[in-house]
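The data below hold one chain only, encoded as structure tokens and taken in the form predicted alone.
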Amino acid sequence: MREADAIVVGGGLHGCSAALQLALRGRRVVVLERRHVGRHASGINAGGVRTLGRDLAEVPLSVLGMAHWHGIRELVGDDCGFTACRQVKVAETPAELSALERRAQAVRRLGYDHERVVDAHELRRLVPAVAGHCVGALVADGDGAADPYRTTHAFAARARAAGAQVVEGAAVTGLDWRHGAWVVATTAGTWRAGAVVNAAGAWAGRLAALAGDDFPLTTRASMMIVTERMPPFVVPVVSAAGRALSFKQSASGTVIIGGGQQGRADLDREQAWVNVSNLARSAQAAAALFPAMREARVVRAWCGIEAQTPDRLPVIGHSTRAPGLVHVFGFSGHGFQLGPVCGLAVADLVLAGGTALPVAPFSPARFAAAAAA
């Protein structure tokens, strides 16, 4: 039996950037990972860096995690294809406007002023291909893209770097509390620690209920798109307030087509597949947007599988059963860009018992309390 400080199931951008805080911190860590880094949602996503348009209580953190994306180089020795070109929440109808100019009076009553409205002809300046319909948006500038698979190798390198040891093929198929610490069988051998760190993504809900944790879980097969190359044409990353579509165009001229149309999925086989009638709603809107796009053909799609929760708002916390046991999973589909800074959150919780960092909302209690009411 191996020994380790901590270990972190899951070698996703979570499980990665929160074994490389504790190995920062000069903690023995091993991360388990079933398949290899960025197996399934963390290396395929959208890579949407966003702050714009997040759940009021997901706020607070995201805006701190900025920080972390604006010195990611600084942080894992790669710039992880980061690119500040801002996001933009387009609005199609004056009711749409409304609702974006409220949403940025509700961000300010937080005491954040990161998101503004701007009117139609201040979007065209900003996106001038957007179609002559829009009426306005709602800007965060800050914000922007990042590539996925290779921020998740990334913080994978930097986390071996810092001593972390991470462990491909290597299934978990036990978890045990004994004489006062975790015993962690996988399909690559057994470890032994005082800490563990449910990374799991998708799975994470089994993994919970090996230590007796509860979630009332389902699961996300959100779908992404990429066309062919096409000459520049839009530089922000663009979302729509009354359509789900995630848009922006790679420096190679390929534009990414996302924004939450769902795929199916299944975890026993660990696959998920595209479902054609989706994919052309996100197809759709993105034409409807961007009337460049009427002609533009697809290469390729595909979907990833990620833990959703009832309230989508992510878990990050100590379990309310066991001890010595932190979880973080549960994004939802947004859980990219608080990568970075969840994992100085797990650290703090692992190590402290507690964090400044604000993850309150985030409780795992919280699934027990709406369960006793």
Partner chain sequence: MKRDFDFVVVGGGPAGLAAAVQARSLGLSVALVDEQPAPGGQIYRAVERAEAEGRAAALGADYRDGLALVRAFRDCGAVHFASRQVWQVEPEGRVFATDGRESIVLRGSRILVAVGALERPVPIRGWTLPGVMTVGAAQVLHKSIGLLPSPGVWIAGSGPLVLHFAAEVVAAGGRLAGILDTARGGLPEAAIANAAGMLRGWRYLARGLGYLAALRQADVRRVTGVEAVEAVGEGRIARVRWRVNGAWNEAPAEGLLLHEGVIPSTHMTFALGCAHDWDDAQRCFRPRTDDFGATDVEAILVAGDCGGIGGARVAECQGRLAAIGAATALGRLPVPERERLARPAREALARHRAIRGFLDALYAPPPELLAPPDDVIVCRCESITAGRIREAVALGCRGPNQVKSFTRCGMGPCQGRLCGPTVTGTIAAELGVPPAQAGAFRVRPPLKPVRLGELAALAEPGEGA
The other form holds:
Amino acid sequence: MREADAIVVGGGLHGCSAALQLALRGRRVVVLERRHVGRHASGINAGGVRTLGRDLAEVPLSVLGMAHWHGIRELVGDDCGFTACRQVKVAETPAELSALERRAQAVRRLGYDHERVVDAHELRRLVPAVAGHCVGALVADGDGAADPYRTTHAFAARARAAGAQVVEGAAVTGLDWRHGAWVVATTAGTWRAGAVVNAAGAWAGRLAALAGDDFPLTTRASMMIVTERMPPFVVPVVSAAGRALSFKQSASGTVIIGGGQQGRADLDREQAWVNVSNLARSAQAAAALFPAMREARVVRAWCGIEAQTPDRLPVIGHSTRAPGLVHVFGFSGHGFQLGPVCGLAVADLVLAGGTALPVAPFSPARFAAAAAA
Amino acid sequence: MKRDFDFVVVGGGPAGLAAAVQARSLGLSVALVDEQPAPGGQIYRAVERAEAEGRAAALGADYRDGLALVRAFRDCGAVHFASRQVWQVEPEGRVFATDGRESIVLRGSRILVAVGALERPVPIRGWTLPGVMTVGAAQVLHKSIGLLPSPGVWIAGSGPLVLHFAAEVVAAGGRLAGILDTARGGLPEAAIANAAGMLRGWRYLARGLGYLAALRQADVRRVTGVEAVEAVGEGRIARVRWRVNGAWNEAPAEGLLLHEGVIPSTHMTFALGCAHDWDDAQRCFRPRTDDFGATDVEAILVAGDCGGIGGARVAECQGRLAAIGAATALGRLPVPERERLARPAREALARHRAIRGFLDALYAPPPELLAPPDDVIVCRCESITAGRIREAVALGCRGPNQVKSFTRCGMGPCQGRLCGPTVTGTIAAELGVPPAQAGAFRVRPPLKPVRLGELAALAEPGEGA
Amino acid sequence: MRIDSMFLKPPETADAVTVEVEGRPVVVPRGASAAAAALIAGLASTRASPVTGEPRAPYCMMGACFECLLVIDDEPSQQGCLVTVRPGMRIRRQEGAREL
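Please give the corresponding structure for the form predicted together with the partner chain, as opposed to the form predicted alone shown earlier.
And the full complex, kicking off with our chain again.
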């Protein structure tokens, strides 16, 4: 049996980020990844780095997190393909624009000014290719996009360089609290540590269950589309107030269309299946905002699978019943941007039992309370 | 128009046609979807047209044999969706097919994947130069519209098709610059001489000898023992180089036709999530099936070369068996009846398969094709070299999907069809593991690029704007 | 742009079709694919790689390789080997990434 100070289960962005922060604070940390780093949602999401339009409960953490993206090279030694290209949420009707204005006011009341409303003229300056009927937008100028696979690997590489061990091909088969420490059995050996971080993504509910924690999770299989290469025509990441859409052009010229339309996940086979009927709605949304895209050819579609909570807010914090177990999962389709900052929060939670970072709204206790009620 | 069928066949080659005819005779409703305008597949491509124009006989008796099957299909009552590319098949039985402007959705209780083979990619130096094509490509042009290569065109490679096509060109009055024979399993002559025990496959062997005689008679230059081939030119092939006994030779070339055998087209079955096995004799992956072509995905069956290379006759038998198996699975044919009907097809299958192991050994691809030198382009779409793949392996990639994420290899419009086998081979060689362990690309829909507007049109009315 | 084709002039048929390849009329057999028409016309290459700009031309003619992407009747990114010619069809090279 191998010993560590902390065991992180899951080699996605959140697992690698937590491992990095624990290693930087001198702890012996091991990441146990069933397949390979970035295999699921972390490696294949749409790569949006977004504070824009987040649930108000997430805004404080997300805004703090944005600073880490702007200094991502200092953090992990690689720019992760991050560009602060803006995020723009388009309103297609005056009613949608009013709703965006109310939203911006709500954010300002919290003391934040990262979201601004722009009119049709300014929208067209930022996104010249947008459809003529669009009337305005909500804009976050510091937002952008990054390469998710490269990002996850950069965090894994920096964690390794800081002394963390990242073990690929280690699927957890048992989790037991014995004599004051966790014993984690895997297909690649057994580890023992005082702390375990549950960053197991879509499978986090199953890992939690091994420790006796029960969360009301569902599985998201958010679909994405990528087109053939196109000449550069849109810089910001574009979403829509009235549609499930995220739209961005990559550096290679391909256009990536997401927005949360759902495929079908199979957790047992670790696979996900595209649902063409739902995918068609993503295509329809993209074509509505960018009519010229109708003629573009779709080259590939895929799903990233992830855990979703009933309130669509993540679970970040100590287990209410198991000692030394910190959960960080359930990002419900928008966890990528939070990856760097959550690593700090999780390291605080593991080492100090608490954190000054604004993660209180994400306490696992909110579900324990619901279950008890 | 009717969109729901008992049996939907994807592919109009011998396997698909035979399956459609058999399924109709068992009372199943059948649709057949195919990329080509007319039934026949690659092997019997445009056979009705060639016959009508009086060209079919010159293309060989085996080619002309396809007419009977095509006519039986035309008469069987299956609905034929021609010139339609299938871009998505769902495990539950929905089939999406486009004519380039608009998609239709068919639904089948059982789906037969009979999409045939593709020529094994031949990643050599210069293979992306214009003027370098496959032998199969040239044969498509000959069969469909009677086009013949210029006399300055070379053929390089090995496999039954090389001699077959060269003989076809000569028989049609054409000429070739020469044949660079890369067969390693021994020269065809020698192998044929050693194959006395292969009596059951005598037809194949006699045919091979016939081709050689015809080529000798036409004075076609044939270089044997070729160890490596390269295409050279600026913006277009100008010369071909080849190595024999370690020494390089070269000659002017107006074109170069490559061929190193065929491999199953597994894109669709991989996308469906069917289990696949590595076939060590044929150096390729193929879907795992039972005797009736059923895969581990309930609604999905496989017949013909896409389930493992066997050729047209084998494909036809497998197509019949798949239709018989599907009828039983759908409760339309009792098991004893199934066994009675299956027997002749099974016997014919065994007969036609007899030669296969011999051919596989004779025409095994050279190892450098599966793991080419560093400077050779592997992924034509994204221009990724073998060296880049090796770098990704050195960085810790253990399979094609990680390599894809690291390098974009396999992310272009061909979706890894032309680089998949080489990526698997290069990783396996680099890590010293069997190809099965290195694995294959995960295949994502759409199987063929589809216009975004066409996809959008499939949204249910009333959804979105 | 034009070189001598690596294929011989196609057999003459009564029902041959005239198409336009890079603006020049070319007579091709009925039933030919657009990629075949480009080859008959003797185009040195049919597209430029969107990645490197290198010239490329049809390779497999069976719908697998996507090297024969052409602009056909103004619509880019068409697999030329799978499109049958129609009289008057306009076939052009595809230069790099398709246009929007």
